[in-house]
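Only one chain comes next, encoded as structure tokens, the form predicted alone.
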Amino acid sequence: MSGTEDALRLDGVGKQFGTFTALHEAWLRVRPGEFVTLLGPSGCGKTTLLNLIAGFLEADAGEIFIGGKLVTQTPVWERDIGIVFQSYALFPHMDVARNVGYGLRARGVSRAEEAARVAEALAMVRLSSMAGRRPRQLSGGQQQRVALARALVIRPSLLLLDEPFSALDRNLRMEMQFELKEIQQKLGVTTIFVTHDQAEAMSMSDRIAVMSEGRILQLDTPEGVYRRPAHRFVAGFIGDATVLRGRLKGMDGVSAGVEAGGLTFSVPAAPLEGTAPGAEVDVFLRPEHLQPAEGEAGLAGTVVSRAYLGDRAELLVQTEGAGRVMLRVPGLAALERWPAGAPIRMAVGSAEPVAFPAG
């Protein structure tokens, strides 16, 4: 594969089940060595898309290329992919080493080479001492490592991961996220990762494809989908957001002025293209878009409830005429200063929110 070829390319790939369209013309280009996450709620089409890439499902429209090679009609075992399933799918009657080496035996690799590559893969996932154990003798995290080693030992050009951490507890899940990303970067293997967990996608991905109702709505960096959502669904799905109804005051090049809740915001103009001044718009405010204000200026409200999150407190504030908003304040002192029922005023912070035509 040349350096200019895409590791994965989807050209208008679609899938229907009867009269139900599970995937609408997906277009996607993934660079070699890139970690791309398919992110969205249950039923959005992300697993369908992964299964089409793997070859478990047959596309009804479009073409799929892996490493520049057309594979739309190519069977799974000829696509040069490694797969880690949500259930891990380990063989209970085989020990760890035999599980990891299964794909090599299926490819006719010699016993000597299999032993060497299995040992290398187990060392990579820190399970060398577990080679002789059966899956039932392993913890969930260890089973996940075995499944990852089995997928990588065949040295695939493309690694596919279908919510591999969903069965793990929170702390182990975070540990495995770091381990997987470290291994992926070390090997430079192109990876497609499926999850519904936003934090997981934001922390691991080079780019994120946000999906809804069978469509890829935005493909961008984690910062891009969070700070510059291109679709109102993306703005509401990624992170925490409060929606304020406001009006468009006017546009000035790449920025637009919007008034909502008695405050004036500067927002990107692109999502409001074609919207007339004076029209109603929805402003998506994240907790960091507002900050406590002194004196009589700013948006007035009353603290309804609070959540202490260690390095910060999050205040739910009932405003006067703008509904409820979430305010993020650093430090423990915030809890003492603004207990439930306390009055508070808020001003627009330095971060820029985003607005869309009223839905």
Contents of the next structure:
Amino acid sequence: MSGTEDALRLDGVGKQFGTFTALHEAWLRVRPGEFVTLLGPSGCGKTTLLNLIAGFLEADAGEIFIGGKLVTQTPVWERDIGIVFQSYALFPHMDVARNVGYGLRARGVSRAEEAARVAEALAMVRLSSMAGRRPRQLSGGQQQRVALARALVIRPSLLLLDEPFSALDRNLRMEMQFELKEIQQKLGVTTIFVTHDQAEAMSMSDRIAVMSEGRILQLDTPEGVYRRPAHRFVAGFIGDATVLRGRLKGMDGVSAGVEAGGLTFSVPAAPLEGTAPGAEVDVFLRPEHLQPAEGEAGLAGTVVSRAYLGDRAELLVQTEGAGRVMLRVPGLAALERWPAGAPIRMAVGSAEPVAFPAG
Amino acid sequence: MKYAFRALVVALLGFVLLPAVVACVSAFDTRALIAFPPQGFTWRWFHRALTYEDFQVGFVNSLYVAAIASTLAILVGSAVAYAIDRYDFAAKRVLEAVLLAPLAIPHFTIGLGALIVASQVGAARGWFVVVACHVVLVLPFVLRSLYVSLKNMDPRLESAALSLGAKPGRVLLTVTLPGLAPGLAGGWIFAAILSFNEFTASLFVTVQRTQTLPVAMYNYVREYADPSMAALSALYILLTTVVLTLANRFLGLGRILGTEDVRH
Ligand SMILES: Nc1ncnc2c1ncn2[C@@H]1O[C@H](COP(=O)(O)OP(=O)(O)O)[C@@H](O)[C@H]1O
Ligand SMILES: [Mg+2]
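Moving on from the form predicted alone, please list the structure of the form predicted together with its partner chain.
Now the complete complex, all chains and molecules, led by this one.
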């Protein structure tokens, strides 16, 4: 296998359940060592895609390559993958060490080597002292670290994780995210991570594949999907956007001018390709796209509610005639000046929003 | 309210346990007929029950029949339960219905039917028909027990094992079967107890040589009315209680009967 080969390649992979298309032709190329997240709402086909890669489901169309090798017809146990499920799926009748060593025994590794590699894997997830415990004697976070060690000890060419942290509470989830990312980078293992949580995807991934209704809508870096969403759905799903109806004023090759709520925004031109000046457009506004304005200028509104987050606060504002928008302000200023019910004026912020033809 | 509820529970318990208590107490009566309340105290009827030859033979027969029938039922039942749980096939509902049917059909019907079929093929006087009849009778209970165990097992366990490089046969032996072990053992014990206690169908399909203990007891009461029957009943209760207590201790009855969710 040469180093330039894709670690994973999907060529038009599709899956139907009866007449229902769970996955439309998916095309994907993942580089060795890359961390790619499949992100989308529940039911959009993430698990289906992961199961196709793992070999638990058979593709109706297309080909799958792992490490440059065609595996479309290869059974699960020969695909050389490691999997972590949300439900941990630890073998309840084996202790932690035997759980972790399972894949090594299946591969006929010698006892001495099994013991050494299990010890190494448990040290990696900081569970060396738990080797003799049964899974049910461990907390959720510990169980998931055992599952991770079990999947990684076989040195798989691909690590697959299906919503691995969704069952954990928030603090533990963040801790586990950091830990997984650190281990993944240390080992350099190519990783496909499934989640419906956009913050989780943003914080961990090299690239994110945003999915909706069985389609990969955009494959891009976290910054790319956040700042240059290629699709209305992506713009709405990533970040907390509110939609403001406006009009296209004009555009050059790179950016376009859009007038909405009495403000003029500069937006990327690409999503508005082919839209005539004067046509209605939807501007996707996130809290950082607006800022408070002084004096009588800008868009006027009334604070509906205030979420104080310490260093900053987010205000939900009812505008005069343009619906509701979100606005980010410094935390202290919010406390002093903008309680619920206070009047506020808003101007265009420093970051550029995106707009799509009105839908 | 609280006292009324307690009184109800006590009354119910008494009602359920009364026959057993009466039988056990009568077993020590010194008079040679079953009567209540008892007079005196003797182990005599226990001695007679344990040394009466028909009972001895019947006991051994029952043990054999129970062991063989429940083992066969486990083998058939686990294959069927696995198929019903894991695969989708056209005859699935039919198969399920057929296997659960004995719950709705009276035992004497099954015994009579088995006898008619067996005599058609000239096997009416053999062990085969007795064992076959018991397999049919206990199968629904075995199926239920195994089905519950399978339902309680996370299918992701098998997926994880496969992904770790284990072939399906290895997964079955190292993950699926150990996961089902409590259900298998529990199902086997229930089947054995049911078979050991079965009377109605056995009455039709056994002959003198193949009679099981309940049939031997029935034949005994037709001739004698002394308390050896009560003594035997007491022994029966003792044996079943010991087996159930052990099963509960090591396997957990709630888990076997599916009244308790084992997934946490
Ligand atoms: N075995 C199946 N049979 C029929 N429909 C299925 C099956 N598995 C998944 N689906 C359907 O396919 C869609 C995608 O499911 P899934 O991949 O599990 O979504 P996600 O993991 O993104 O929540 C859902 O609408 C689901 O109901
Ligand atoms: Mg899913």
